[in-house]
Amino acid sequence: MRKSSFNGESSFQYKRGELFCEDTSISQIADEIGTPLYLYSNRALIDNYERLKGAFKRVSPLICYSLKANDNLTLCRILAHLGAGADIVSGGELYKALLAGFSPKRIVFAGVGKTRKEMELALREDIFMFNIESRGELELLENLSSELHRKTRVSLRINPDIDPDTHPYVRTGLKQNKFGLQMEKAEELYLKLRDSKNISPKGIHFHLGSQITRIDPYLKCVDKMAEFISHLRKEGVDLEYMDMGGGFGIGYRGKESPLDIEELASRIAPLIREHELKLIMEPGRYLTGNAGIMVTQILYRKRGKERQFLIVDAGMNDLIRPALYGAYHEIKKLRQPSKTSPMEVIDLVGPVCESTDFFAKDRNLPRSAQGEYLALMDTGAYGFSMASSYNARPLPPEVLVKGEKWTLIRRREVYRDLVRTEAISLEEKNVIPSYTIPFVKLQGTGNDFIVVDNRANLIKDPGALAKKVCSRKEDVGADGLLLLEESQKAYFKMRIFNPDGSEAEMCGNGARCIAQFAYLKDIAGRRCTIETLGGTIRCQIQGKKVKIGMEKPRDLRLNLRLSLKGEIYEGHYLNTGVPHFILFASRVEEVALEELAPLIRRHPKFRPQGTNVDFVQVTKGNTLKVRTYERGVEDETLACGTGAVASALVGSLTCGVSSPVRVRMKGGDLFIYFERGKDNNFSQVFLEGEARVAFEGKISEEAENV
């Protein structure tokens, strides 16, 4: 495998036969979050921007990376941390940078078609430069500057008319491109800014293309503005910074040599230097462009008549260099081929309905099964940044890798997103027909509930729907309502309505069966986070098992003395995301439950919400027996994942069980894992039992208004 990182080795590399990331394997978060996925390696960024840094050390350059490359707000993040600026061409970009945390003072401003209402918003943060493209930009920018009563800091770019020797779309720097200013005109507006109120000229701008990898253009091109820098200077217009872009080449293909930073580096230092300017560089494809892959699942294969096909799950809305540039990717298989397999050329083939959706043609590659998972390399920069929804396909989601752990730092689309801005007009409105609203029924050890999709907010009244729907003798009968909504927190919300219509802050059962639902509905993969009431929670799901990850219980009371009806019960009390009353007793099926819980459910020590009350019996082992009167439900259900946690850690507390604790209900097993700390603290409690879809069906228009 080629080498490409700082370090000498690439961050992707065959690791007992499968292809890592850093230490994690590829593969598994594919199984886990499903494809098409991007990826990108921690190390591989870092690395990438240590070694430029290091390799002009001896200018100290202003490093902006240039966000239109990969504007994920994670890999900007860390970018700035390590001490990057930004390069930005739109005020969107702008929003972004900021948001990641760049510095203003660190951010440049390029592009050639700039708005009023950008330059305002840029002027406002007080960016570090904008660089000029034209007469009629710098005159709206003086006015605005006059009006704000700021005095802007500004480069013109130049266009050199120096050839980079790249591809025709990506060539930026001859006099046939819309880019930069010719250098007679360009001295005409330094001269005339020279006795700007609002104006500074500060710099001098110049980009040659993209994907560059010889470094003669740069040397031509410094040496040109350099001499037209001490020319400007004999004029009275001194300019302190040369901005060179960036446009530095990475090497795609397994041969091809990317720009040899260093070698650059050393020749254009000593001219930096001796005209003591201070450099400015814009890269972006150099820092992300290998440290970023995507990964696609093969569907089908497919014989035509002159050539054979893998047709993939990912398409040009994807990732569109190959269809738009002919680009080149190299394409491994995420399990090793030995050194035996058979080779066989074919042409790789998305779903989308265009002939330009390929990502190779007549490529020599290892044969490879239906099934199977790829992954097209350097992909970071222009890849997930150039992404569309065209077909209607929503957009993938974005991990990033960190030695042996990953994390979701983009969720993946799915097709509410897809008309998340869009409004139905008033004259169409009545002239829609009517629908009936879709739902699952899943069971959870015992506790059955009703989940709906509610992303397009279909249900007018949740708790009178409730009470209607999990009528058992009525309807279709459940212990809850769960309706899955969108959030900004987490991949959704969960929203809870008991069968008497109030609506409850968290469920352990009921957040099992709603993330086992959004994964089957490709809603979230087998890792997510759901938004609560009570908290955000973590979910993890394997097969017909679902663990989820617990808020930090609080408000701990042991030991609590309850007088009802003339005597005294000492019971605990714990918030597991809903309030529980925990008392042991020697044998839990001789409790007289429907007498006791309604007067301590009730009791004024939980007033105004009330409790759940649990009764626990410790048998052999870490194991208890549990029963749970729920308020909202008002009687005994068969399980509760709250009331199963509560009862877990109390008998920790009280009774010296460990984790994991195996918690038996009327409705099946539940277990229980948590850490245990000082003074009575517990973190990492998870909660883990099967959930299972019992049937679907459609709720009726009766029902839905309600």
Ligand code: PLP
Second form
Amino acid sequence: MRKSSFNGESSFQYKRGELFCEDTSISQIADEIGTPLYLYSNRALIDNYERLKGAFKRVSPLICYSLKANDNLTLCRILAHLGAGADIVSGGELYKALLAGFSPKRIVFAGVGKTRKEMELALREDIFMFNIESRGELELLENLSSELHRKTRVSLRINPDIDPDTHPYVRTGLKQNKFGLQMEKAEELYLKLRDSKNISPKGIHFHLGSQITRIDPYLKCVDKMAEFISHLRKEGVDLEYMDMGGGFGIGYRGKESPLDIEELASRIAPLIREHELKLIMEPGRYLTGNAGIMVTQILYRKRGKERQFLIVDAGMNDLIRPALYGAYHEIKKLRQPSKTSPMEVIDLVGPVCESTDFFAKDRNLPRSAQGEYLALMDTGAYGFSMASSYNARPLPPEVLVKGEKWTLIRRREVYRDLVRTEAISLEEKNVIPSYTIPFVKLQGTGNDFIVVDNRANLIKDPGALAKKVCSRKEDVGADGLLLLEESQKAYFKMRIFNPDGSEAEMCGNGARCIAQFAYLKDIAGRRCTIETLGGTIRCQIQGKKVKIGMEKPRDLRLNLRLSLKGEIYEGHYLNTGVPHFILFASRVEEVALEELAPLIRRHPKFRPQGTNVDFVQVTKGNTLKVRTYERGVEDETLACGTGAVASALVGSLTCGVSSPVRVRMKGGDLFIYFERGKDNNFSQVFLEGEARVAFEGKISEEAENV
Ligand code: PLP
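Having seen the form predicted alone, could you now give me the structure of the form predicted together with the named molecule?
Up next: the whole complex, starting with the chain shown before.
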């Protein structure tokens, strides 16, 4: 029995009571990025490819991975790197295949409805082979090849009229199917092509269907095709290649036998050699099917009149195979059931408003509770690639596991993605007037911000708006206005406007607040990147806590002496996204901040941009007490993220504090993580603290017009 395997062993195994993919706990990933999600094992993918290649090694076939099974760029790239070619059926798949790194010399192009544009694109890339399915298509290809002065390699796809004994919807080689050419028609075309200037008939192609688990349909077909090739050779058409398509079946049910690939190879290879042919194959499901699973969470248990339903957070839009073909997928709990777990018969259904939205019917499963995670096994092929956003449900993320490591290879879609390509027509735009701008007020360790989603460029003059709405006595009141805008580099861009209307480069607390906002509004996920004027930063959200990776600090100047009102003050300068001047004091409460800070802020040494000012007291352990005067606010604020970072780093250089440093500010505690290298160099600088919503509201028409 062959399941997803490495040396015969499945890549999905229970370990310590939990389902693992390779050496990674799957529920940990689900906890971190949410469900539903698709997850793939790198090891299973490689193993599947190597096994197929090994089985057919006597004839060294060109293995063209069928992108339709799963066209994720990372998975494709892994296969391209292993030496695979690509089987494509559209211009989009051509685009993705090239992007993934498949050589055009290893790309074959099938499909009954290739458009002129798709053919042209493929011709310009000089792909290896066109698999032609009709006379009309051949004529168009010949004309285009002539226009582009090409001699194009072609195989004709034959409809062999052989029953592969698989699901009716995935049979493609029967005479009632739309695919391929009848043999008589094919012969006629081959003979015509002998004199073609622009088409070179190179091979023969067939594809019987998908999920075929018996070898005899293949043997029958290869025999038939070999005979046909011999006949054509006598007629002066010397074909070199036989493309046997894909369709190799895998074992979806524990007790079901997959196609015996070694047996198939041992029977086909001699025929290929005997007829002096080169073999091409187009496996899809075989390579990715058992390398992937879909993870979903039980939302509710619901007892119907006759059935027990488990309603999960994945729907037929995420995995359509059960709805489309009545396909069977094994279901595993991520938490290993004990041998004595009670069993129950359930229907596993999704939230989509269709009765076909189910994953299993009358399935006997160990009893599962609300909130538990389930894995739908063997969903690596025709899972994500057939997913849609039906019911306006954003597409799920995809994860690749390699041993103990996992990587997000496709982020979860957010609501914004649902409308990315839409535009409300100009005529309809003004039908419903929108005079108000929604905002959320958030606070991050004492800094409070008004956050507005400005991706539609609602705000004409952000500086003026900031001046108005940040005013504590007259309006909402805040330390700053944060605008979330589109970015080409990161998930989104943050712009910060101070209450005086000026624009700041960066603010650590602001970044944490806007990351929380983006997560809550489903603009970004738990991990995201933010473009700021001070550089791009990384964020991670865990409940109310948000951790952000800071830019590498720069412009360190230790022991700077300033003369203020006839006295000398010594401090340290560091830019942590914005400039900070750090002064140590034995008791920060007693420092005359109101008097000193404005003078330092505008001191000639820091012209033209000025500096923020931080008074720092080292208390016990790795704890600092910090008071910050912020430029732009022109006052002491309850907390400042970049100030906390600057204080901790300078504290590490001058007072021996080490990571993680707790920075106590009036507004609460921040934690600074960093690595200190040689020559006062810092790396891996992170700032962590709370960021939470205070309230939501709408900015009125009057404010919008400022
Ligand atoms: N080649 C062609 C022409 C196909 O139409 C298909 C699937 O429909 C495949 C290859 C891949 O099939 P499978 O994923 O079953 O291997």
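Residue numbers count along the first chain shown, from 1. Heads up, when I say rigid core I mean the largest set of C-alphas that superpose within 1.5 Å between the two forms. The shown structure was predicted, so the numbers you read here are calculated from the model rather than taken from an experiment.
A movement of the C-alpha atom of residue 133 falling short of 2 angstroms is seen between these two forms when the two forms are aligned on their rigid core. Superposition on the rigid core between these two forms places the CA atom of residue 660 2 Å or more away from its counterpart. After superposition on the rigid core, displacement of the C-alpha of residue 669 between these two forms amounts to 2 Å or more.
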